[in-house]
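First, one chain by itself: the form predicted alone, in structure tokens.
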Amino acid sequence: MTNPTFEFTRAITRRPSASITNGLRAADIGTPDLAKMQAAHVHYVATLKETGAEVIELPALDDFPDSVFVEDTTLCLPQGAIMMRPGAPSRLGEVAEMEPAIQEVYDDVRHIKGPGHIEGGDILVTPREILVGRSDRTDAAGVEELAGIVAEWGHTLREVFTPPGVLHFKTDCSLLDAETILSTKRLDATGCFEGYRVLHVAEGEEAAANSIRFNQYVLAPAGFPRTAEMLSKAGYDVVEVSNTECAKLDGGMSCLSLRF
């Protein structure tokens, strides 16, 4: 690989919770199985080892149903990590919970102190800027914040607005190469994405949009037969990962792991 954007070392994961079956979800379309979801956890963090990176496996933590969802907790860049501030009340204890083991491998931590939200899921980080989506869950407040925060490491942000009843920025977009998003059609659509090669989901598999590129692989959940080929196609590397119980409780590929 030539590109350092995509040469992680590390990755943090949280195992899920029995009490998984009690977390958030905009739309109940079933009651997650803890087996099938924990035997798909498996099997993301053996590809995530596979690349030669460290993933840092954290315990369950029953009192947080949500909590394998780590990316809302925590923004990773080179420079230093920021501990977030969820827009859901019943998550805000899980950056308490994750914070010791971001001060074992960053030396500078700082926090979105509020009175704003924000969540990792709305934030997308390339070479040449920050994105951030304002949703549900991300203010305008916790963008502003952020903003103040990463100028001071000499990164620009940019806000951009997710599409109603889409849950995260990242719910509808993933960054392949320094150059080049996955996303659908309805969040390209918004402009957000002018001076990128943006390659779009296939029709009916919008939710294959929220894969993750780690160092060699692209990520993708199972089940999007189309858009898998249209990658592969394009020269990358997929394995898929099946994400049907995670589906249940709106979580996709980027919301089981840090990457640094």
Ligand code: CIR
Given for the second form:
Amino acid sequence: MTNPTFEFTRAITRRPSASITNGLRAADIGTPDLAKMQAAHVHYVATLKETGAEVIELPALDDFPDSVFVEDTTLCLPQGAIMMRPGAPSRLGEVAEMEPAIQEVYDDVRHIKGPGHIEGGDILVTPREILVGRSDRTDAAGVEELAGIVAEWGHTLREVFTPPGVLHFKTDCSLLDAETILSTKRLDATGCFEGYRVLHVAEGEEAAANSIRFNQYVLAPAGFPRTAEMLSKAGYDVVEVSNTECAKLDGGMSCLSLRF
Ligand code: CIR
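The block above covers the form predicted alone; next, return the form predicted in complex with this ligand.
All chains and molecules follow, beginning with the one already shown.
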């Protein structure tokens, strides 16, 4: 039997657009290089496909600089999909751009109507529950509206908190298998993963926490060798993908796809 939280048959990605240079960022650590980002994106998509999954590749959207980070637009669950309501005003329009692709593959598509906000990067789905981190992008009203929808589908939602200064909950964690979470120490210290097996990223390698388990692979950002080694020793098949350009916009492995 497959586990829908890390075994997937499909993914949706969107190619980076030339306007990526105008993407949102908490701190300016340099302008992303489009060619380098495109090359890393090709590697990312090829790795997903290598697992046997179908990848639906959407065209670049010049009007939305952050639209390569598709994860924030939609929550994909086995029972249906929920269109999010991003807290970043410049990203609200990305949801309508994503919806036709979602309608193609899901029979049941719901919407966060507001007034609250919620972004997919703040949502970690595990086999036992849906964890949602309140953040600067995800507020109490957004969490409450989502809780109502997923309860209809039999899911338990638990509200947790994204550490201050961290963009999204999943900036600091990822699901490695049915009971194991990869996390930064600072997020784990909040106590939100009680009852799970937690592996910590190496000190100074906090950005490695935004990895994804996709079928047999863990896609991890390149450049964090101690964490990659720890994961390999723990038995995971790690594929390192360059993330230097997305990192300039606070993006990582999870942001670049919807997985279902
Ligand atoms: C933003 O600030 O919204 C984008 N520059 C980065 C979004 C990253 N998404 C994610 O972690 N799910």
